[in-house]
Amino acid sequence: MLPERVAVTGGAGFIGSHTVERLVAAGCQVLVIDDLSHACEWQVPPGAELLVADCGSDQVAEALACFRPQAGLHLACRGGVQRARRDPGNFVRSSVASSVAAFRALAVAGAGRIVTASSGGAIYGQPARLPASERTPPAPLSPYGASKLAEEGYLAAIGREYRLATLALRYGNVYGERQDGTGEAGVVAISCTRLAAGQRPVINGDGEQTRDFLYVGDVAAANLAALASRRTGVVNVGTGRETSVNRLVGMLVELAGGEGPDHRPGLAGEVRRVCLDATRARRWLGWEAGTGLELGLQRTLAHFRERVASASGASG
């Protein structure tokens, strides 16, 4: 059963703007906690109450001694893979500590359930056998798996002293609607955007990388599936499939009309390989991927062509 008073922590931004709606549409009275840094073009709906500060600051946690939530899911997270690279220590003050904050604020405002978001893309590194379990030795090859295989490590310490349930979920490579299309990370959302705007894609590397893509609407399920469950630990959320850059793209283009894409040179840091099972995740929390990757991908290529037509007649 889903706790009825949920904080969300980056509920304003890609991931978290679905696992509200799913929230506020099941009956929860959800606190959205974001600083809107990294925020969506969404309105928090009715149902909902938003709160503009960071995670880990004194105002949250005053916040939410106020609103005595009964769960909280952490969604907020300040960059990827190679952020984190260009600059680790300033990537852990800004993101691991705050994370760290925001735990025990949860638990001291009397939080019963503690969810957060990790990456299984990143905490397995290179992993000799997949799809990786979550019995797979952490290796994380980038700050970034180390920094999420650390707040892990926090919200499990805090779990026991507060005497509470936490869950770390590590997602696979979401894409979805709604995802920032400007930046350095997500090939998904990077692609349909230039795609959209009679752009080639961009491949860095030779596109034989492979990755766990999944849908956002199925990770905003999975989301709620685990606040509704007691389990603690860790849960590989992903489709269990490798997709190579190369045919995601390729699908793209062959759905866009669009020219072939731009190989540029390869990013450090990056594995080569990701798959993850989710046998764990259908038995604790009796969840898997819903959405294929050609369905997933015709819902999101017309977002972003809406959204660059969208654009396009505003400046015009």
Ligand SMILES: NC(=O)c1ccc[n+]([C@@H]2O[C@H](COP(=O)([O-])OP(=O)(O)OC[C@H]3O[C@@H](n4cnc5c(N)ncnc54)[C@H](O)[C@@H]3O)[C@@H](O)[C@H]2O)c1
Given for the second form:
Amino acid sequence: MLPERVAVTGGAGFIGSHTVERLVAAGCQVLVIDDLSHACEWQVPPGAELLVADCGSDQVAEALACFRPQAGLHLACRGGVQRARRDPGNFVRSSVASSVAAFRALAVAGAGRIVTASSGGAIYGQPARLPASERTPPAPLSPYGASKLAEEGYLAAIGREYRLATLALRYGNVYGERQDGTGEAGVVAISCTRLAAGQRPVINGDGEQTRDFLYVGDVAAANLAALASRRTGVVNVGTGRETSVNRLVGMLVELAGGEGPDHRPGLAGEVRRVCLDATRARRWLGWEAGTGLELGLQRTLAHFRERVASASGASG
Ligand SMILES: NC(=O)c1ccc[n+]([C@@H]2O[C@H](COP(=O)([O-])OP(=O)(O)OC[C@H]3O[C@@H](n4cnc5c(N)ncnc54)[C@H](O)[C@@H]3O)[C@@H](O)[C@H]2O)c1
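For comparison with the form predicted on its own, produce the structure of the form predicted in complex with the ligand.
Zooming out: every chain and molecule, the one shown earlier first.
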């Protein structure tokens, strides 16, 4: 059963927005904690409360003590692989330190359940065998992956100290409506933005790198299933299917009817091939990815077309 009161850090972001919508629709009282440093274009729905603050701040600890959440979902994170690689020390200060403070504040406020967003795409590094299961030894290739692994460790330690049920969800490569298509991460969102604007998509490197692409609605469903469960440990949230960036962008080009991609130099710190074994998610959470890649990409492209059309309408 879902907890009645849930605090969601990073709840105004891409994955957070989809998750908060579902929690509110399910009748939960939701406190969204977000500093809006990378919030998506989305209004926190009526029924959820928004606190604009760093999730590691004293202000958040005080608000949580008043809200008394039964569960916390931690999605706040400042940037991805490339940002963390450029300045790992700052990434640890701005993201990992805030995460650890948020875990502790949730525990002190009485949350019996804490679920955090981790990364199956970054934690395993380059696994010898695919799909990577939770038994694959973690071997991150980037400070981002190392930070996610550290956060998992801190959460487990806080869970043991406060006797909480804690779970880290190791997501694949999430795509869908409301993702930022203007940054350096998110090949689907960036490609959709370019195609919707009549530009050629861009591929970093030879495009034969593979990812486990996962639709955001399925990730939101996994988040709710994790909040409703008492399972402790780590769980992969993926499809078990490997898709190359060339194939993915090819599908988008075909759907959009645009021109083929431009290739640029590859990026350092990126994994070559990955996909995630989701057997444990099925067993523990009764969850599996229900949205096929073609359908997910169609929905995402339609969303970005509308977004680009309304932005050009507003500026024209
Ligand atoms: N998108 C993916 O493919 C993917 C894959 C694996 C893991 N994840 C993880 O899932 C989580 C959510 O990712 P997303 O794609 O929705 O990112 P996002 O950037 O869209 O959302 C993160 C949200 O957190 C907020 N935020 C950042 N730092 C904060 C802080 N210190 N205090 C309060 N709010 C803060 C931002 O304003 C933003 O709204 C992150 O932990 C991310 O690392 C994402």
